[in-house]
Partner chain sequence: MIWASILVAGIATGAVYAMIGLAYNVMYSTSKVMSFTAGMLGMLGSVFGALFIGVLHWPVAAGFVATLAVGGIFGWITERLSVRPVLRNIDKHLYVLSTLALALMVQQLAAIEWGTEPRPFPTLFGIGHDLTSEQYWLPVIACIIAAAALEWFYRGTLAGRAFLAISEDARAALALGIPERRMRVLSYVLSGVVGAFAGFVGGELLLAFFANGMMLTFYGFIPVAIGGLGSNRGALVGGLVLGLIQQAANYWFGGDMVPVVAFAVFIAILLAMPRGLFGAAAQRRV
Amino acid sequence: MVQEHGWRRRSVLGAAIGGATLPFLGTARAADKPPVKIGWLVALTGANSSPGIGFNRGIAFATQVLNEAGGIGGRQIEIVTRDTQGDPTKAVNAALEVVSQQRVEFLLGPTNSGESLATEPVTARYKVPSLLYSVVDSLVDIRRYPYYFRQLPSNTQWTEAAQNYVLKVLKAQKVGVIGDATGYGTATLQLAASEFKKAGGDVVYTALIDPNATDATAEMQKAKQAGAEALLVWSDSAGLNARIMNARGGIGWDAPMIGHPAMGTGIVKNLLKQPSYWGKVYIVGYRSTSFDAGGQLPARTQDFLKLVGDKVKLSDTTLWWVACGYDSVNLIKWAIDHGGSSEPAAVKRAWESLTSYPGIFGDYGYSATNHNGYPTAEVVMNAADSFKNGAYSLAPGY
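Taking the form predicted alone, give the structure of this chain alone.
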């Protein structure tokens, strides 16, 4: 269990900042010990690579900081990265290679739920403690996948935040629901449409769009003609999200777009035909990376940005992706430190004892009966066009 006191204020930064300011003492010991090997399954290329690039920057930065401070118990951290390209088949092959041949002790990713749906059943038998970067609810199943823990919110947390914003703040009753043609997009479209109807709303149009589609004008015209007052959009493809916004603006339509955080990445901004097309785009976000009314980020996040300095590029990604990646490596360190070992059973027990861990991205907590670690209260909606170095202002209505 995390003790609060002064350590909470320093958060996970405490070990990193403290270690970085002390003389380096771990080199000789680390040379005599095997590294802590962490498998990292990530789409670094392809249409769905935007989140992976951001997460990867945070993982790389945390690894550098901790290794310079002596690693974990005198062991250096080694990240075994495999680019899945957003392809479930490539993800399965990569997952099997890192767990069976590379013999990694931990697994991070994949960064797309469609890939996780494919990899999880084949890697679960290896009992490798894993932190999920995927949101589809069924991926966390303590009985089937006892060594998997989710670091992000679940899909239900995301869709509920978006749905509540549409119904309670925007006062829109008729929506179009759009997903990309991946496992994630298909599952989320079905969930979002079903839950919106249960809440009393009307889904007047649905569409799955190939992430590589070059134009979304036809879909926007159909949604408009169907009477949609707002669009729920669920895709982690920055390119596709930009093309949807361009198509919406191109037909002179200003219906609000609400949904996936990737609609707010800096890459989207650079792909828009007009800056105004980013208006009325509201994305799932987090209090940890949201500016308050005075334009300030939470103190813990400010400390993290001071540590990062100019070492991590934030202008084309989202801060929470970087922060989440940073937290992942530190959550592994915490588990080894508190569990006394990197053995799977010890790590599992350690994580299941974790309450209110003060990460940069959020305050994680797990238990023996709950491997979903992100608190719903920290999930908010952001205005995409308020983007500044990866962070955002709260959407109107908060």
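Since the structure is predicted, the reported quantities are computational estimates derived from the model, not experimental observations. Under this definition, the rigid core comprises the largest set of C-alpha atoms superposing within 1.5 Å between the forms. Residue numbers count along the first chain shown, from 1. Compared with the form predicted together with the partner chain:
- Arg150 shows a C-alpha shift below 2 Å between the two forms [criterion: core-superposed Cα displacement of 2 Å].
- Ala223 shows a C-alpha shift of 2 Å or greater between the two forms [criterion: core-superposed Cα displacement of 2 Å].
- After superposition on the rigid core, the Cα atom of Pro275 is displaced by 2 Å or more between the two forms.
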Given for the second form:
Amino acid sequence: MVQEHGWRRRSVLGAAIGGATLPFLGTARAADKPPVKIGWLVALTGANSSPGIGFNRGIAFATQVLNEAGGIGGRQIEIVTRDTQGDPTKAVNAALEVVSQQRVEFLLGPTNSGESLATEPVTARYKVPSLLYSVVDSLVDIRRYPYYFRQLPSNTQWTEAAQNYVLKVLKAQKVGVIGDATGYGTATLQLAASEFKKAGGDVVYTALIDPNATDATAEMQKAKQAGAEALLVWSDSAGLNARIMNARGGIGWDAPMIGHPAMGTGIVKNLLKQPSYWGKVYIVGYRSTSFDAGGQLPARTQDFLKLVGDKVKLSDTTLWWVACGYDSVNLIKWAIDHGGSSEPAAVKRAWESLTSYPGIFGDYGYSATNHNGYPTAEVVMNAADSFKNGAYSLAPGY
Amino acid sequence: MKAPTALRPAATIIAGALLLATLPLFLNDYWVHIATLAGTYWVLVSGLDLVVGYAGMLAVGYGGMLAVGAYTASVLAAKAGLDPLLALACCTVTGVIAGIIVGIPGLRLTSFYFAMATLGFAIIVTQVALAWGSLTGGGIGLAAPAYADPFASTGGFYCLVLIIDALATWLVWNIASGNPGRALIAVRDADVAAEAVGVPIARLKLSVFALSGALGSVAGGLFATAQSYITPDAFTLDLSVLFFIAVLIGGRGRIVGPMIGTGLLTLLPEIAAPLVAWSAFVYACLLLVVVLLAPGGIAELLERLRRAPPPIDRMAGPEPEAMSAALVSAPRAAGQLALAEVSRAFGGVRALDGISLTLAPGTVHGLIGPNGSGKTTALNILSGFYAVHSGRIRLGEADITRTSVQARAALGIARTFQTPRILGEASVIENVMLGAWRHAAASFGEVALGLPRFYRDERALRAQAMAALATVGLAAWANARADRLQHSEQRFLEIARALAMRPGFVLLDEPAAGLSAAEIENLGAIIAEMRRLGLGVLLVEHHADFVFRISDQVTVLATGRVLAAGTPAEIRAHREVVHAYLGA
Amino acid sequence: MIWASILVAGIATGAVYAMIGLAYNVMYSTSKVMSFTAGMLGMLGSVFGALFIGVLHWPVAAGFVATLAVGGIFGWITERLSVRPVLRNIDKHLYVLSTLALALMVQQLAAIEWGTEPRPFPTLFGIGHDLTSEQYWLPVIACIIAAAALEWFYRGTLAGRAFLAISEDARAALALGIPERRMRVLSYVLSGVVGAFAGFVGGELLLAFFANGMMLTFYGFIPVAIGGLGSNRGALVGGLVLGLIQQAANYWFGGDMVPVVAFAVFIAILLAMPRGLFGAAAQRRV
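And the form predicted together with the partner chain, for comparison with the form predicted alone?
Shown next: the complete complex, the earlier chain at its head.
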């Protein structure tokens, strides 16, 4: 019912794959074995729901593909989706519902950091193997949350990639750091500024901007006056990102902007005063989903796109979101296949023995002491204005 | 006869509490969590009910209180290493402070302004939490306190919430059913009446804001633990709106209604999961429907079902002899109440122009004159609602020219209003008990905690109010809603309320207007008894015959000046008066 | 250069706030009701402007007229649904709740149907660039036009004078034979037009974004509180002051402090001058 609702909400997406009907098809075909229930907490509506919608497409697609091929060990996969709207209170309610009432065996999400921070301690005691969908570093804590694994890179990996690009490729020493006045923005601003100083760079200007501010011209002028050679921008607000680019272009400044992937979405593109303002904007991306100099994606990704065909709409989302969602379900299948059962302890052992899983999004590897599975080397910078079919080109210098 | 009716609610409460306490035995963690959340919200809503439901202050942004408490508990537990229960107790302190911060603008701002200010408060709290990263963890947030056994488990924590729920309900119930509750309803529905009986409105409002702040903050402390981790984005506008609507759906001026409302609103999004994207829309719809169709909320609907039929003998005869019991002790002879050379203008119009007038204890002073002659202005100046521009007001030897309405009430000056100012949604006897406000001994805190003095007060005030109602002939209506009285009966209700103040002086503003001949007779008998018992009565009236019949002294006003003054016989003979006013 | 941009952005946003303040005042004049829907009018102005011109590619003039019509219709709905039924008990302040409910419903509908991400508002004329671009001067000119038109309406037309009469003393106006209800409906339609006009001209600055509704309800009310309820002159001054204060606060204290400073100004002014700069005197209570 809920899945169905999620799809109906975005009727465009509903046409892409009949995700809603999957669990019913599944139970009809393999009624003898109980399905593998996977709880999926995701902001499908409300502010900042774009990534959730992208992940969701990948998860639904993987479920469809695997179920058609017989499921996992003969068991069909059932995704129990709950729309959290980015609200931590709703997320906690939904998390408890899927673990204690639906008795799911795996948990994916939630997709916002504030939600993940709240649901993790609440669900920890149920020992449900979970894949985190949030970049906040502190979420991975093997001692307190032994059943939690991260599939995404961490926030530190993101800021490091951006800062390495500024220092090593752009050879800029002086930066301005900008964040929006939200939870994510304030926290990442601090992290990025202190890391940059640690790496030997010079932070000449920092600013927190109200995500609904109408204008960022004053901030751009101040940053320019302070002598910034590049800007690190950490905001997931499309409106603010576009306004910053408009202000930068408006004062005729061309210092590169490096930072959050939200700067590369189609929403930002629509909000720009001139297409050229999107130039010299570099966003965090992944080697697996980046076009190389020849305009080619890595071979494994090309195969994935062939598999996808036109079953998943990519033009209005980001490829890595879809790939990541796709990998999640396959990682679960891998754990059950290799651990021998879906028992939490077996799954945990299986994942911890995983040295390198060749996913579409990246090569994941975990160990008993490391639950951050995404390799740092895979995190690269993309050129924001190179968006095509959900993917970006590598930024110059790779 | 009495025992079973008293036992039934008690039995219901005990059975309800037992049922609630055993929920964790047969529900899974998810439902226990939802119940915990509802219980947590109720701690806040119970206090908000006093503010919104009783005092009628439109405090929309109480999600801010939740945030204050959540951060207090979490910061004290995480950064200062306080025991979680101690940290929860500390929430009351920050809650009282936050409550007063919200309350102070509430003393001056009217409805919409105040609603805006509280919304602003909710925004500010989360912005401060965001900006004050060193303490609150900023956008990353911080872990909430985890309780030790026996409150560590889901069920254990739920029981802690239930205990605090019981405590909060107890406090709020006491306040609501006692003197402060009646005064709050008066502030909401008839603030001038509240002032006239001497309710210190500002102090009362601040006490209620402090209490509701403390409860909201404690709820926040519990909320943090239920959530396990708090970030500023947990405190959404939707949450504030939910609390507010819970009170309104439940029914203002009630307790059980809002309790049901809180439960329903917490449960609604869970049982209607497909509606998640529409939940905010549904809340708003509910609010509109309630406001338009059932402004009294669930409580009023329930009440309508079991409303008692009106007494058969609609207006029993008054029993003026009961008045001495209503006044309890003989009125103090504080000397004469006098206006000396008093003037007052509104804009350019001189409503009163140097009038003098004396009201002696044990006499009836009639004040007559054509419309706009300044009669009611004189009464408002005597009771303190208007300030004078020149001249003095004296009570015995004391100069009370600058004394506030409330202080004059304390000096024994009672009044009624031209348009009765009654508490329509409260019972008749509660309206009268409001008049006895000053004669209760228990403080706000004593009432809240239900200390013995509170019960003694209630018994004494009730007995006194019954006597006052018997005096005016409304005893049979004591437990009916006041708005079911007819207009003329409401006038007598106001007189009963004035008597409950145990006044030395009673100022009656057109008490005979709209009364039948028989009722005017009754009124005359009541006023005569007031005089006999030594009260000074000022009678502002249009019915000249009635005034002449029962007054000792009559003053005639015309265009703000004294046209004539003297005994009824002298005035009747006064040529100018006869010519200008009596028209004979 | 920095000061110029602070000034220009402050005046432009201030003009939008001031126009929302005007919408508040127009509704207040005939009904003594302050409505939470005032900011929603602005949001609808941006969203429908973007829909008609940006998405459906209507000519600018047609899109403009249609947007104002939508505002007028929403004003009418506001009166019919959330004001008229509760006006009988105005002392109970039920209108605060009914208009809040309607405002939340509209905001949620916009979020669901239009989306929760800001969407672009089309460039209307394409005159000027940077600090002289139309997103800055358009709201200012529109604000002056709106204020002047309202002034003309109040002083120079029969209906306008009827508004003023109702505003002064509704009962006396009724006794004089002024059709009070029809005037009230008219005032709500007019306020809808003014509010949608604000959203339309402020669209390029604010973008077509559902959350602008609550933001404008709040920031559009502060000018009214500063200037005094019912005073259009006050709303203009108040809007300008608020716009500049916000920009200055953003510059000196950072973006996270903007709401805090705006709120502090609001409370300070109300406590110091409860009737605002140009507000009417209090009414008698007894």
